[in-house]
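Coming up is one lone chain in structure tokens, specifically the form predicted on its own.
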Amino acid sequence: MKILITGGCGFIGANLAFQLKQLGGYELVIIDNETLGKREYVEGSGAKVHIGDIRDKDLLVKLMDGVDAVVHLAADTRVMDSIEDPQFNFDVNVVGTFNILTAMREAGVKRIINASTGGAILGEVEPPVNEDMLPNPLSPYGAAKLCAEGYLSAFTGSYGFNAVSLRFSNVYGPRSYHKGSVVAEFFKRILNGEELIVYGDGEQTRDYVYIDDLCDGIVQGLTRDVSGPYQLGTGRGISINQLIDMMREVAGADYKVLTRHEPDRAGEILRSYCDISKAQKTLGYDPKMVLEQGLSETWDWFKTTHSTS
């Protein structure tokens, strides 16, 4: 199976890249503007990798020649970025989506892996969050994951695409170091002396999922004829506070883990973590990791990554 990745030099790009060489079978193609991600992080992987922009409709009609399935991975993900800078949310999350969709159509490419979103979506709304829930964006990031939604549903209605967003829950793990996702910010912050940044009073809940895990689920999605939303996450709410604790614990004696508390940040969920079951029955999505475990794996692999760069 020929896979093209957008956004695949990412976090989670380069970890599906090496689990997909591992699983044997498949032929890699990656197209990522190395915003974040970088070609070095796939070395190895067997991935060929293009430097562009989904963005560029051209290129990616190009790079869809032989393309069995899409995972879209490329996004501009920072909430409080999209807020700042609402039109250039937009710009990549609708229409490099849409640009995307369009190109499989020309090529006669019709499955594709969606990463989404389920908090964003929905809003704030009693957890644990399901695939039913009615949606209620506050953000634009939100808003635009919405929207890539409706287009996946759209082309699976009325092209026959087999269209999955899977609405990726809070994704940690090794090969993170460049990301500005919390428990990579809170263990580089560690590293560095820092003070860990709460907003609020740290009582707000997310759900961590292992990027094994994730990549396990994305795997699923794309060896199944399904189309819709599907929630990957673990199901177990943790607050900021008891994430701190379990990284304090993790980093030991020899790193001292400071706080300070900052004001709620407006278009942040307050609380969050989801329902599995849909992908559990429809995918067979079993996550392994525990938190506890993850966490400790992760920061060894951050002190690795730390103490050479």
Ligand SMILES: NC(=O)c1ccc[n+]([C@@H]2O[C@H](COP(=O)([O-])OP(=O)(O)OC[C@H]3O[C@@H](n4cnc5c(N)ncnc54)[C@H](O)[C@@H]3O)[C@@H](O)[C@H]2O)c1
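Since this is a predicted model, take the numbers as computed values, not measurements. Numbering follows the first chain given and starts at 1. Rigid core (definition): largest C-alpha set, two forms, superposition within 1.5 Å. Compared with the form predicted together with this ligand:
Remark: with the core as the superposition reference, the CA shift of Lys62 between the two forms stays below 2 Å. After superposition on the rigid core, the Cα atom of Lys281 is displaced by less than 2 Å between the two forms. In the core-superposed comparison between the two forms, Lys48 has its Cα shifted by less than 2 Å.
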The other form holds:
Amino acid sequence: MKILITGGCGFIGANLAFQLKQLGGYELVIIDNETLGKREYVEGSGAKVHIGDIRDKDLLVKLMDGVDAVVHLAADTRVMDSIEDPQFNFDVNVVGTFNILTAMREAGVKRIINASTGGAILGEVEPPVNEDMLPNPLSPYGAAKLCAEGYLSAFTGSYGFNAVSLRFSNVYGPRSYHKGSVVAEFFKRILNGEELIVYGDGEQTRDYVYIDDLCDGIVQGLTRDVSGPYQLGTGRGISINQLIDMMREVAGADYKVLTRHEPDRAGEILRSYCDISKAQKTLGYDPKMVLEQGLSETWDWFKTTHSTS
Ligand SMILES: NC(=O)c1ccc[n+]([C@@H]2O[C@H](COP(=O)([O-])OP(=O)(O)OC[C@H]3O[C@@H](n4cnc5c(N)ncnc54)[C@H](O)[C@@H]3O)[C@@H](O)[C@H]2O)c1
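Mind pulling up the form predicted together with this ligand next to the form predicted on its own we just looked at?
So here's everything in the complex, that chain up top.
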């Protein structure tokens, strides 16, 4: 199976490339403009890397040659950046996704897995987050991801695509040093002897899913005749305070874990975790990693690859 991974040099893409290599039977092509990921992150995965931009439709059409499925991960991923520059976010996340779908249509490629999000599309909702909730995006990032899902649905209805949107919760794991997400940010700070910043009382909850479980979900989506949105997470909400306690345990006595409290951030969702029953039933999605163990694997990777001591 020949797969084109957009944004394949990033955190999720690089892990997916190595997982698919291990599974065997996949030929991988990556397009990434290296704004955040780097070609070196996938060295050894066997993927053929094209440095290029998903806003370049002509390049996408060329890369579709012989492709069986697309995993679309490339995006302007930061909510705050999208609030500052909604036009740029629209160009990459909406026009870029539309380019991919139309390039696929021209090349006769009909299968796509699209990286989406529950939280940013739905806004403030009572957890558990599920696929039947009414969208209410509060940021341009969320609006763009919702728009992308609209086009996936349209290409399923109009052109017979198998178009799956996987709504990721908070993903963590190795190869995430360049990320600003909470686990990556906290481990970087612990390594550098810096305080962890906790907004509010630290009781806000999130659903943390380990990268290998998430990649399993992507692989399942690649092999089934399904379409539509699926929430991928663990189904469990963990507070920042609980997370820090686990990270302290994992880092061990050689590293001091200090925290500093700052006021609540305006607009921050307080409680979030997701209902994964649709993905379990239809995709055979089955997250296995226990958070403590996943944090330990992530910490080992951070220490081995980025420790200065
Ligand atoms: N990591 C998470 O917790 C999480 C949660 C929800 C959704 N997602 C979605 O998953 C996808 C992958 O996220 P990630 O965590 O691997 O992020 P990442 O930033 O590590 O990877 C994204 C990759 O896309 C590339 N890219 C950005 N703009 C591009 C463009 N115009 N053309 C080509 N390449 C471009 C970047 O260089 C980077 O390598 C994104 O769509 C993101 O919105 C991630």
